[in-house]
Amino acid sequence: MQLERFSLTPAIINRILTVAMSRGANFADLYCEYSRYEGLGLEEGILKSASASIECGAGVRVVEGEKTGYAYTEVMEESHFQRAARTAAAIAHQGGDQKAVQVAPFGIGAFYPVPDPVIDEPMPRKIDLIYLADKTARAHHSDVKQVSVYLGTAHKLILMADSRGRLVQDIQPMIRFTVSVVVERGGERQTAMAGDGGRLGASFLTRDRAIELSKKAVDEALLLLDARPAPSGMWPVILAPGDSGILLHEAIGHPLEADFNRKQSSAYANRLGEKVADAQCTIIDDGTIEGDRGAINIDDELNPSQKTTLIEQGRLVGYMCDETSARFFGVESTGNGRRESYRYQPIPRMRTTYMLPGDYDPQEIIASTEKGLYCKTFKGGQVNISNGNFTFVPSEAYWIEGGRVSHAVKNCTLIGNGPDALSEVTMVGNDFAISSGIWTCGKDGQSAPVGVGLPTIKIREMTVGGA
């Protein structure tokens, strides 16, 4: 199907890649993309924005030693493909003999079979769900003053081929549904957001889901109205399962992407085989979780998706590698070469990053804490890749007193260091969960959908910024 979409045949692809390899390159690939996007946004009780777009283009990459040439075109004609191939070959040129290429279909996984593409659902049904979410939120509590609802959908057709002879076609769906609310009482305002999504079909979009997300956003915002300021200081910190895995993604995941370690700019550079975390910690990056936002059938360098162990029982055993980093470290690619679109070259990116569950009951973890902070969800943060220092802002958090959850707290910040935090993990729960499908990761000017996951974990001590 994609061959016709891009006006390609195997014979034409062979000619394009042979041109790309005409100056003696080590490797060349062709990436073709046809994407449809839709976005609906509601504010102040009315549908304020509606957008639809189509993107179509193809990029040719040529690798020769340490040099890479890349060129793309938005004209789906063989002459333009070949021009891009010649340009990329000229950029990477170091001299050598032409290499002929013959491609054949290459098998891939099926981690998001979607028989009912949401992009093809009737627009009135999508609009009705957005209005339902708005109506539900406003009816849920009289303190609700503002509601914003967003529904974004994408449907991407991909064709890739490379000088190894691999030819792959893939379909990548995506959906994201979010509800944001503002509540006000006595002059104080608080905001909250709830969302879900993933590589899912139209069956995901139900009235029950719209109602559930609306009530969840309102309840969290109301909770913050009654929350007390968090006490500052060094305190034990408990991270709840699921959404709090975003801290793992930022503080641990990014420093384990291979390009940062190849360039010696990560806190984990040159530490393979070393103990970098408590023995209870095993951290995985996984592209094979069916329907998850971070799932991929194959990466953007035609390497099959897989489950990659990064830290095993506290020891650093691997990085997330694209082809370039894999060659540098003398290993196989881990299937982490990803790109935002045909306009970009692939770079090492996370898929769904999580910690495996441990042995402790989550209530036992809370009961073991005389005083401390329990963080359920986060609304933002940042990390310094070179040293692992991070700052995160919880959106829903509670104070623990006497081994019990006492009350909600607000206006707090977690300040710490990724490697140090992993070494300070004292208890890992048995309640592992994957986060809702809302996360998008930015790196080097490119964005990519990702997933996160975590069981309940307890960190011995961390700096809490509060009152």
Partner chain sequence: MDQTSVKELAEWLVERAKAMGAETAEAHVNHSREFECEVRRGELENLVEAESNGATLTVSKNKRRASVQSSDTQRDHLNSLIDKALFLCAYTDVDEAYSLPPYDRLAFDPPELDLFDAEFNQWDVTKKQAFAIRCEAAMVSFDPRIQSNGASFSTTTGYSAMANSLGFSVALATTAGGVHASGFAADHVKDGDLNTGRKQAGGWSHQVRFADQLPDPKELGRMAGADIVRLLGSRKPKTGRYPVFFDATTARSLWRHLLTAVNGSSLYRRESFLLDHLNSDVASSIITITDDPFIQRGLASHPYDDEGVACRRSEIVSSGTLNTYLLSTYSANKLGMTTTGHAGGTGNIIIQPGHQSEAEILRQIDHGVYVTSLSGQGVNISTGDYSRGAQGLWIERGEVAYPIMEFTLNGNLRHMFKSIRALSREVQPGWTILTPGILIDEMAVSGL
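Numbering follows the first chain given and starts at 1. Each form is matched to the other, and the largest set of C-alpha atoms that superpose within 1.5 Å is called the rigid core. No experiment lies behind these values; they were computed from the predicted model shown. First, how it differs from the form predicted together with the partner chain.
Positional change of Ser49 between the two forms reaches 2 Å or more at the C-alpha, relative to the superposed core.
Now show me the form predicted together with the partner chain; what you just gave was the form predicted on its own.
Nothing else is written out below except the one chain.
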């Protein structure tokens, strides 16, 4: 363990946590982070930017019931840690028993295939791949006017300890590669983006993958040049496997985060055990998919990562819990307590959220639809967890006519209501894919990398917002 990175020893950690618990809290934890980020950006055919950044800090959190005190410092000296511990402890009032904390190493999972993405590839190879993506995109079609390529790597060392006596170190790698293009034809302009990444090393990015992503971005932008406006109103919606999992993330994922249910603001509060979706729907949030953006070896409050079933055959069976909510509900944490960095407190967050495959042949699902929308890739989504309304925005979508995928459509937003939409899932396909996308989820001002997955599904009716 790299305790010296933070000028810590087990004895110092024990002292800090003992101070944190001194006013009689339920639990306290210490979260130390040393992150290195590197980014390379190409624009207009040249490698314009190269950047490196370091974030180093430590936060002490003290929890009593639903109350939390939090303080962080960027000075790695015991006196500063102690001050943070005292500040955070101010929230507690139960009166301390001054019981000393003793920490010992705690075992964690191993879901990231590469330990150090920053150094596992030499700079010239990374730059070659960036140029390759640029050249490929420009050569792919003469309407390509701009290409931007970005390669970012992160190496996050976290060291955590808590009043339960757990001491954990994890190194979380992350890579992100994106290609954005602008195409123009006869005065009309369109943009598109393709990307890939995960908790992997830069070596995962091959020449073939860079070429594939460039062509994908160009093809999607060209498709939009020829796309027609989407129709308006209520229509059947078919979602292709993979990316479309964004539907689950918004429609059911956020409202099932335990903090919203503890505070009763979610549309799903007090509804455990109820049927909230069609019986074909089994929905899971999983932090154990190797190399995926949503993978974690341990969550950010020292609870093991796991595969958590949220909805089983249409029935609501569990919320995604952080430690505070788990204690509130009297259950074990599901390992969903995550934070963006030491500057934030952990809150319940998704990992990789997906639906298990069903029985239908995807072709049969499309053929069953007289008119409707077929969505393949998405720009993103958003949800109001209280009324259950969610929006998601397709980037590649087609109109279905007479049971066949017809022309591409553009400029539309889908809007639905979580419980309604999931009850109207009429067909679930036997195919399945985890999105290769680069999803980042925002909540309470904190961003977190997440994954999504879905088989082909058909929703009987949803509002398609078109022209």
